[in-house]
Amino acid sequence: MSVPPPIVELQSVTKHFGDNTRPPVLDGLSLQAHPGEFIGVIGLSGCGKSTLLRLLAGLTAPTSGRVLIEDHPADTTSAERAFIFQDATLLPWLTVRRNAELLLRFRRLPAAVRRERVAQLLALARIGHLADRYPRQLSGGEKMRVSIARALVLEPSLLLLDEPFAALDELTREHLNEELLALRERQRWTAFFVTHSVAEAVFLSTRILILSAGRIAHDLPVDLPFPRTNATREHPAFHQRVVEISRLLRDTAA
């Protein structure tokens, strides 16, 4: 079976902020990601995780090297990308429905298309019954569901997530992990997911990158079968992978 071409490719990417006398945030980073991969990105604070996402989003340019999305430079490609941040960043004066359709309005999609997509994603995110509420009336988990729906109405080929569940309690976080994977089965985007939780990275990912000092210290497959549910977290193979990757992360930090 032939391997599809990569949707993401970084070629010897270095990123400096400020003058070049300071160590680079990313240092000669090279990687490929293929369609449908879910790539967890972990590492100590300051290792370049969020900078990697910003490069993939086209929000910043590399100092040297190339960042390609679907074989085009990241800052020029027409490939649809969506970014989900740690904060839900909802507009407080708009309802859930209006927040979810905001990006579609910017793209000037017809009203009928906007309504259909938003209704579908709110239902899939299990918040259709909240469509007429305002952000102040939502819990933290509900706000994050709206943020996810707002990103996915774009039908992205590449989804970038920067610790989106870090501020949530553990049980809500686990529920949202499962729901995110269920949504992935419907849309089949490629994802880069930054997290400080090894267990979360193992649960979500098909592959995990451990970054250290702006380089890829380890590139590790996660071979647990899909679909992944709460039962996955209780399986010995899950615990073994969490322990192995946690050990590698500690060794990298040392």
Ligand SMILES: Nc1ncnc2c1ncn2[C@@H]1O[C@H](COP(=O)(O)OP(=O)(O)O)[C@@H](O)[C@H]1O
Contents of the next structure:
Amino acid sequence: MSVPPPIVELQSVTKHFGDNTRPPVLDGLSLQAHPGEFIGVIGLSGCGKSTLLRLLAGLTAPTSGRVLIEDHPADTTSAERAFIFQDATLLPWLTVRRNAELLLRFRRLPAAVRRERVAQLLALARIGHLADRYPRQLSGGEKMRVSIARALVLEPSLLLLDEPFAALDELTREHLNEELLALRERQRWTAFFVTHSVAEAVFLSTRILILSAGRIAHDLPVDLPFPRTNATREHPAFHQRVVEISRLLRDTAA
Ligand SMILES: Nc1ncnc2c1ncn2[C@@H]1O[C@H](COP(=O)(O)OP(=O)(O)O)[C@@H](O)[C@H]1O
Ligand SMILES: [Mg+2]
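We have the form predicted alone; now please give the form predicted in complex with the ligand.
Now the complete complex, all chains and molecules, led by this one.
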């Protein structure tokens, strides 16, 4: 069986900010990601996680090395990518429906197709009943659902999430984790998910990267079966993986 080509490839990527007197944020980092992988990215604050995501989004360029998405440089690729941040950044003067439709409006799709896709994504994100509300009328978790729907209406091949649920309470976060995995069953994007929570990374990911000193200190498979549910969180294999990876993270930081 032939291995499918990687959707993401980093070749010896180094990223410096400003002059070269400080060590680089990313230091000769190489990486391949294949379609359908869900890659959790963890590491101490300031270790370059957001920079890695921005490179993948084509929002910043490497100082040296190459960032390829579907074989094209990240700044010229036509691969659809969507970014989800901790702050939902909804436009306060637009309804939920209009916010979710926003990015599609730049895509020259017929209005009927746009409407259909938005309605479908709002339903999948369990906020169909909130379509006519304004952001100020939503809870934090609901806002984040709108942010997810807005990203996924693009039907991205690559989904970049930078600590999206960090500001939410634990139960809401758990619900959103499960819903994100349910959405992944529908739309087979490849995900990079930055988080400070090892448990969240283990729950979501097929693979976890621990970044340290500008490099990948550990590249770890998470082979817990899907679908992952509340039962997964109570499973000894889940706890064991969380303990192991937490220990590696602590050792890396020491
Ligand atoms: N635009 C920038 N200009 C200068 N320094 C930056 C810039 N963006 C990030 N950095 C620095 O790069 C390092 C990594 O930042 P970041 O990727 O945001 O880390 P993380 O997301 O892991 O917390 C930090 O030391 C940060 O100060
Ligand atoms: Mg960050």
